[in-house]
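This document opens with one chain alone, in structure tokens, the form predicted on its own.
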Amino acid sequence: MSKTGAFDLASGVGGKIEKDDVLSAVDKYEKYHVYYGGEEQGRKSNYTDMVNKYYDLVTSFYEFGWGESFHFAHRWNGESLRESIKRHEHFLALQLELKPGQKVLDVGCGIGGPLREISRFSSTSVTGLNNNEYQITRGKELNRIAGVDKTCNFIKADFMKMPMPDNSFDAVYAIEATCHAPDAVGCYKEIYRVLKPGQHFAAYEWCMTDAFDPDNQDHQKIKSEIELGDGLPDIRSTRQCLDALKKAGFEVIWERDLAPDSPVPWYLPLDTNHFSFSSFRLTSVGRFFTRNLVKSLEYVGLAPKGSLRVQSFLEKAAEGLVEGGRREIFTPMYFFVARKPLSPSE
């Protein structure tokens, strides 16, 4: 179970930041992003550090609110959010062909949500690579509750410079995580090297797509919202990704995104419009209670100062998904099943 109290969520604020030095965390974090005048080259140059403080700023109000799997997830009608997001795990899973004592790398895994689920789904072994150390802890702390602590574990990296040998695992995935990688290439680079001859990677990537016009500025604002929001050095489009894909010497078996054929919109649990009881916390009404409960648990000095900021620049980050949704102009779900060659020559 993913911790739910207010308490958790006001004690997990800052992750391994030093209370007292959370809001000079957010203050260092926020000016890396043009919505507050940073500049793409400094988010780039400076990745890890910027990556590590935004997860240790949001990663307890991603659990608060949507629970052990930070991802979307293509939807069908009736079918619950939580229902969705397992699915999506299982078909990513089912893509990959895994098979039963497979070693799997799950990399950019958060707490490791999705890395249990296909574990326990596909009876395999499966890695973690997170270079937070805060989400690592919570991770082996979810993984020994889900009794998977035999068969899943955690590697603190960074995912453009894994400390694996070469040909290591079976498969490889990533879910929403190398869009923080601060060249694409590079990042492929690596996966293509520890992945064994013959296999495959999967992935959903956040990307724009062909509907995104650089030259409007309605889209450049949405853009920098979702980079804001979601500690991104820059969003790549789907066509730069699958471009990266060929360049780091993947064979591509398809590739598609997932968000047009979606029943019900990706971006639904965030739409102020909508109102769900089983995702609650997303609503508009449950975002004004969490701002709130911040708010007072800042002020009585259980949260640290800084919290509410954070908590502001996750709204702004969903009000920018929301409309990149909306218009088309983003997605987060371009999925791509990729194959490394069994030699160079294939």
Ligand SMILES: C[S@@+](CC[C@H](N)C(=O)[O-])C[C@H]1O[C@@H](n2cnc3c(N)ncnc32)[C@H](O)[C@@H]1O
Contents of the next structure:
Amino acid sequence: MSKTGAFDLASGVGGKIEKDDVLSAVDKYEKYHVYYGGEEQGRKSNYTDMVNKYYDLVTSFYEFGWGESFHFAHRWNGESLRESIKRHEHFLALQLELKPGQKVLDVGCGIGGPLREISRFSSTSVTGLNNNEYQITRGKELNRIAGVDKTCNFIKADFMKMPMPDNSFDAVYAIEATCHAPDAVGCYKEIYRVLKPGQHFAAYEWCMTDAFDPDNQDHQKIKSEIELGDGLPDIRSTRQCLDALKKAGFEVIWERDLAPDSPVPWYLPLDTNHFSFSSFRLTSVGRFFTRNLVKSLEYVGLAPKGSLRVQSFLEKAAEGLVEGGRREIFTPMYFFVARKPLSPSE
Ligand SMILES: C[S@@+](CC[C@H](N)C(=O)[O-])C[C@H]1O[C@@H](n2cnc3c(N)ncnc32)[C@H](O)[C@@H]1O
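Return the form predicted in complex with the ligand of this protein as a structure block, the form predicted on its own having already been given.
Every component of the complex follows; first up is the chain already shown.
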């Protein structure tokens, strides 16, 4: 069962960080970002520390508000958020043409929501790679409860240097995770290395679109709000991602930003003008309750000091994401399917 109660949220803040150290971790995390005077180079050279702090701090909030899968989704009218999230995962599995029994790698797997869904949908064995120990602990528990612990597993490692041999997997995917890589070419090269020749890699990437203007101060503010609120070193453009795939050796089969095709905007659940009973905790009323709940739990000592600050930077992220989505300068679903050639000269 997913941990979605208020006490689960409170006790989970900080993940593997000692409860007394949560506040200073928030301080250190914030200082990496432009908003607090941080620089891109600092975020890139310290990406492991920055990203791990971020996920230790936010995982219980994500699980509380969003569920087991930590990503956005293309959504049809009449579809619930939960249904759209599952369909987004099924779409990826179909594009990869997964076959029963195949060995699949999920790069940056969170607590394994997509991994469990995709493995059950396609009867494959999925390995989740993640550098965050707290998320892996949660993921193992959830795999056991879901009954997929015999076929699916987790590896704690950095996706910039994976501990697996060359040509190990029949397919690889990444959902809203490789945006954390300090260098896209380096990350895609590692994926290329562990993928079997002739097989496919598919991903949903977080990107700035062609509508993003680097000279526009408003655009830059939105970009830095998203980076701060989501633990990102520097959000790449769709073109940079495409270029990085080719530099890593992939043949790009198809690529497209799926956001403009989504009848219900992907950012709607975070939009404070929107109300929904099914995703109540994400609405402005729901967030108001969560904020006060976290404040009270922190006050009485049930949530570590610093918890409210985490809630605040997540709200900043939500503002940036909604604005970025509304202006179409940012997308969380730049999708591509890429193939590793049978030989480098193919
Ligand atoms: C937004 S979450 C998405 C999780 C998952 N794909 C999902 O959709 O539920 C990004 C994930 O990438 C992982 N991650 C970030 N940087 C990583 C790195 N260098 N190596 C391995 N995992 C990383 C984080 O720990 C987190 O689990």
